[in-house]
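The chain that follows stands alone, in the form predicted on its own, written as structure tokens.
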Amino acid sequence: MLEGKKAIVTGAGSGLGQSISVRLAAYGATVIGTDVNEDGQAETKALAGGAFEALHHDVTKTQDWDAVFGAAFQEGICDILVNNAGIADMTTIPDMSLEQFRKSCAVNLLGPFAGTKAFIERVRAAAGGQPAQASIINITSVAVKKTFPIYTAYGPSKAALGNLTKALAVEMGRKGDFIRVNAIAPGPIRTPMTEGVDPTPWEERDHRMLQLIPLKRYGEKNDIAEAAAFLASERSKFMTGYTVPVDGGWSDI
């Protein structure tokens, strides 16, 4: 359903981003993965075949948001901007600096802002005058309804990617393109990222809240993958402005 497509991802390098990288291929995109784990980037290569490149990228320096879109449109337009790349410093108040703070908004916020605004400018040029048309996607977390206190800088972070979703959405709306930016809110899920906040090992962790989870289990990769595959096709062609949960019911119910 991806067929002729080609999507950026951030982060592809593991977790939630090699899996979206690994599906959008499957789908018949043509992928550039971009991360600063080189090593995670091979092993995604390996997975989605040809169709994939990747690039590194460090989401909070401009100049290679340019190197990104530089080799993205080098050969006609790219479709498809799944903002993934994200960070989780799970300290509390009294430890947390504020440096701590800033780079969390920096990775979790204010590079897809940067990407997003860059991206947006590239696809308008590249439609010549005409009605731009691309899909957004933005990976935020179950955090932006949910309340831990642990999430200090993280929650706030993803819920004002959250935000700033509906706010582009709006504006892309009333200049008359069809850019559409949606979000997926992912609930519990075992990643390297969701591994990596706790030192206990998983299988030795208190895993109570699977029982406040409708269904009962943790999500898997993929499914956020299915997810964001949904939102980069035509299949989703009128949704804009929406976070899509997919966190077995926990967020909501």
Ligand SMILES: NC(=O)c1ccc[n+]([C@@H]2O[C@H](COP(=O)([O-])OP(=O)(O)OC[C@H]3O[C@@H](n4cnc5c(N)ncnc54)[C@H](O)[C@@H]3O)[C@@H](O)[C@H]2O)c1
Given for the second form:
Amino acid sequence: MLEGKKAIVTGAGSGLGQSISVRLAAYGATVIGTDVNEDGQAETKALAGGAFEALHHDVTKTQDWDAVFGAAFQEGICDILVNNAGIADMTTIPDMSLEQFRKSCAVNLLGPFAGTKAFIERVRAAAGGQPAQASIINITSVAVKKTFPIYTAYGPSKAALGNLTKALAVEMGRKGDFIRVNAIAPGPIRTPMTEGVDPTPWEERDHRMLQLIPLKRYGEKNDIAEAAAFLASERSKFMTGYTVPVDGGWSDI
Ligand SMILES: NC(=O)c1ccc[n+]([C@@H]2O[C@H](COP(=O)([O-])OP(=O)(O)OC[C@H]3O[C@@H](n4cnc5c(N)ncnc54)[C@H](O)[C@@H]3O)[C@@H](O)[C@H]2O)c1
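Go ahead and give the structure of the form predicted in complex with the ligand, now that the form predicted on its own is out.
Below is the whole assembly, all chains and molecules, this chain first.
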């Protein structure tokens, strides 16, 4: 499905980013996985095999993005960017400082914006005057539509990324290129992020929220990875500006 394609996946050293990297590589893509988590990156490389290159990258740093694109476009075009890296600071308003709020926006929104802007410039330059082709996928969250008290910074940063997805899709379409921009909004999935936001061991938590999800289960990391592979591929070539919910039917009900 992705033979001959090259992809950048941010936050590739853990959870969903790791699964997306492994899946894209399994479908034939060469994957440049980026993360600040080097141990996790080594794990992803072991799972994805030779088609995976790990780069140290903080999405909030412009110079890090430059280095990633330098590597990704060194030998021709890079077709796919998955803005997956994210943080979930589940602090309620009384305890949240402006600095914490800024940090959530820096990683979840401003980093993807900076990377996407530079990616589009590179893709266009590599196309050499021909219509450029690429697929950009932003990982947002069910928090775009469902609101809990702890989503003070996480929800707004992800909602803004969802809206940016639409803005970019419209602008890219008007330019006459085939640069598609879509998002995936995952429902709850067990990863280091969701395990880390609550000190209670996973097995001992109150899991009654599952009753609210029509499919009555947590998602699997691969559910998101398959959706990402579809949006990255030509099979979704007439889709742009969408946020695809992968959440067991939860967010619209
Ligand atoms: N797991 C879920 O239930 C769930 C649900 C909805 C949305 N999401 C979103 O999916 C994405 C992946 O989440 P996950 O559950 O795999 O989390 P995770 O914590 O397991 O993985 C996130 C990765 O992002 C990396 N990262 C964090 N800040 C970074 C930075 N500044 N620069 C580069 N890398 C950075 C981390 O090192 C980590 O490897 C996130 O954007 C998250 O908000 C997850």
